[in-house]
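The chain below stands alone, shown as structure tokens; this is the form predicted alone.
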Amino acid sequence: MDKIIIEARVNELAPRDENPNVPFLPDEIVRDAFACYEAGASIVHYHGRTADGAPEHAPSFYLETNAGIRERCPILVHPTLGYVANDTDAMGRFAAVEEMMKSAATAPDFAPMDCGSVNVDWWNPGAGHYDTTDLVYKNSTATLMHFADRIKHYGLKQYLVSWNVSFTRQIEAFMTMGVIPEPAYICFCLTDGIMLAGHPGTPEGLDAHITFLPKDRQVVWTVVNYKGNLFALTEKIIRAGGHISIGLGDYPYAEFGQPTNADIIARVAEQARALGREPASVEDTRAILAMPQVKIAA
């Protein structure tokens, strides 16, 4: 079977109340990126955070973090554009990447495109109501086309996120238009627990995503379960030829005590090997995704 790409999603907007090993600051993220690389990950995804865990959008955070990762290991870097916490225009949301691209020491390898808009309010299962009521993750078609243009300009790989079937249909339309080159790299964002915005983290939720993949296009797909335990699906994903994006940013994995991100990656790598798929190296990942050559800003 083909090798499996394992991405470490180290922090997102996760708190430390259930697992203190969620990294916030640049040196913590750099440490985790290196440990995850050694455990079998070829991609690291992270969000800028302050010392108390609040979102941090300053380009300086990403410059410091990327440079630190580059010094430690060759893992591929996938930063955020800020998710719903960075609710500004397309240029503002991409500004940190523009700064990152001024030096090879700070340039990432991916830039994300969540290909649609969705309500992302926090559901409170115990109380039976929403704790928030006005959080909308807005990604207009014009905004996405701006991202696609800038990503192509710099030779980065588009990291396409699909929260539900409508996102995948938008991706297919963009592929028809030539906005998204092949092979497209699509992350199916399943959601559980306090997040109801995506397909549920069940076999049926994943199958619904897979069913609507473009049939006549080259697509590589990976799976995340935001606020849910992805290990309920990892065997299915591995056997189906998919890839895995996982980490404490999405779920604390208290079932395993208080694991580190590297512990989670090692568990995925062990399971993949047992099922006949070796974790992809950085070089393997570049080849699988046909990643272009990154171009530093003049």
The other form holds:
2 protein chains.
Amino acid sequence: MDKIIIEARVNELAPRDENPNVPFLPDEIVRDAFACYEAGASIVHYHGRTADGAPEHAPSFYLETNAGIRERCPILVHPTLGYVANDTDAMGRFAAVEEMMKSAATAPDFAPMDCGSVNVDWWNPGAGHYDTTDLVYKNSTATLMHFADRIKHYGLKQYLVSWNVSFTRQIEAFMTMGVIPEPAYICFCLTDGIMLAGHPGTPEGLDAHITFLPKDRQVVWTVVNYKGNLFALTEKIIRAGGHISIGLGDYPYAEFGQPTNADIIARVAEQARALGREPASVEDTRAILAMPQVKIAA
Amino acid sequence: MDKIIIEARVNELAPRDENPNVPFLPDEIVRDAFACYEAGASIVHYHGRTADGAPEHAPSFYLETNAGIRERCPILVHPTLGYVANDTDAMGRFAAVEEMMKSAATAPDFAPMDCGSVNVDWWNPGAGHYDTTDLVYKNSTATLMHFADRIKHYGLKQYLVSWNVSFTRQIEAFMTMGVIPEPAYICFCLTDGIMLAGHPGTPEGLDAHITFLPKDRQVVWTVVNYKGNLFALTEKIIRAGGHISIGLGDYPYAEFGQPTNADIIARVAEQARALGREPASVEDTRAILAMPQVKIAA
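Starting from the form predicted alone shown above, please give the structure in the form predicted together with a further copy of the same chain.
Expanding to the full complex; the earlier chain stays at the top.
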């Protein structure tokens, strides 16, 4: 069985009310990226945040954070394009990456493509209603083709997010077109709790994704549970040959007190080792995903 | 086992190139609705079309067609809201229904709610590319709540379309909120061929829907294969207690020559009877779905 790629999803748009260890600012993210690297993660994914936790789309945030991570350790860097919180056109959503590509010190290794559109309103399970009613996460085919083109141009690796089977079928179509090179790195975004947009974080929810992976194509897959406890599935994922993307960005993991991101990564690494899969190093991850060579903008 | 509800999906946006029997104009749709009723259908679903087949959103088309169907037979009437071809706001998309509700002669029995958002670009399997790249079918939570409110106000039955598991989870949330009354009538929109937006029209594609039906809720489900041959699944659906929505709107059924919509309905009815399920009459269908009482606008 392959080594397992562990990605630290350090902050997303998570609040600090249940766990104060969610990093917001660049130096906090850099510190967590290093600690997660030491604990066994080979990729770090983060969102720009202001000091009070609001989404921050300014390219300068990403330049500073990427450069800070690069100075500390070789962990692979995977910034967001801003999710539905950055609801501009395709060029606007990729603008921060274009800035990052002007220097090797600030270039990331991945850029994400959420391969479809989906309603992502916040569900309030206690009150039994939606707290928002207008959040349509739109990623048109044309937008995705623009992202794919720029990602290939810069020698980055596409990080392909699938929220449901419609997304996976679009990924397969893009593989047929050559828009997505092999191996495709697909992240199944399961969701629970206050987010109903993905499949539930259950064995059935995961199986209903895996069943529809493109046949006769090279695919590597990882799993997130956005707003749910992924440890309900980690054994299944590890045994099935999948990879794991996890952190306080998704869920506070209050079951373990107030863990840090590195605490969560260490738990995954320990479980993987116990089941016979060693955490992939950065170089292992580059090999498993056949990472291209990054090209800095002229 | 319950009787089986057979819905005739007579035209959608289908061309006539493979089968010239697709009805476009009101008198053609009325004729097909009657023939399908005689063959065993209890619901007819149609889209407004111009003489050359383009989408027609004018309320007058729907008034004329509904009135014509009502004069001929008691089949239950289920018009479209215009799909992605009618990409206006929620009020605009419901405008034709508001007009229909001004008279018992023109009122329908169902109005649809596609319970989520999804990319619906046209795939070209021969060329291996998308023929369109900007078709995002947007149904925000706020839009769906507007539709639900107006549908309940008029005593119509909600026809709930699910393209993937994200849609089904939104349906479950709406049932928790009371936005969708029980029993919910859910249509799984599988897709094949030139449309990749839904689950594939395979046993696995259907199972990956059924698994996520709301637990402990009254639900009645039917199945479409938009752009694929639903007969690959009709036996499975009939045995599983599901219902069937089918017609030349989805697929030309050239396997049978150039069948009419009524020919397709007759085939489904024959197969259902052979497997022990009698086609539901209009009154049976009203009972199975607990159809409310239609209220004409004051």
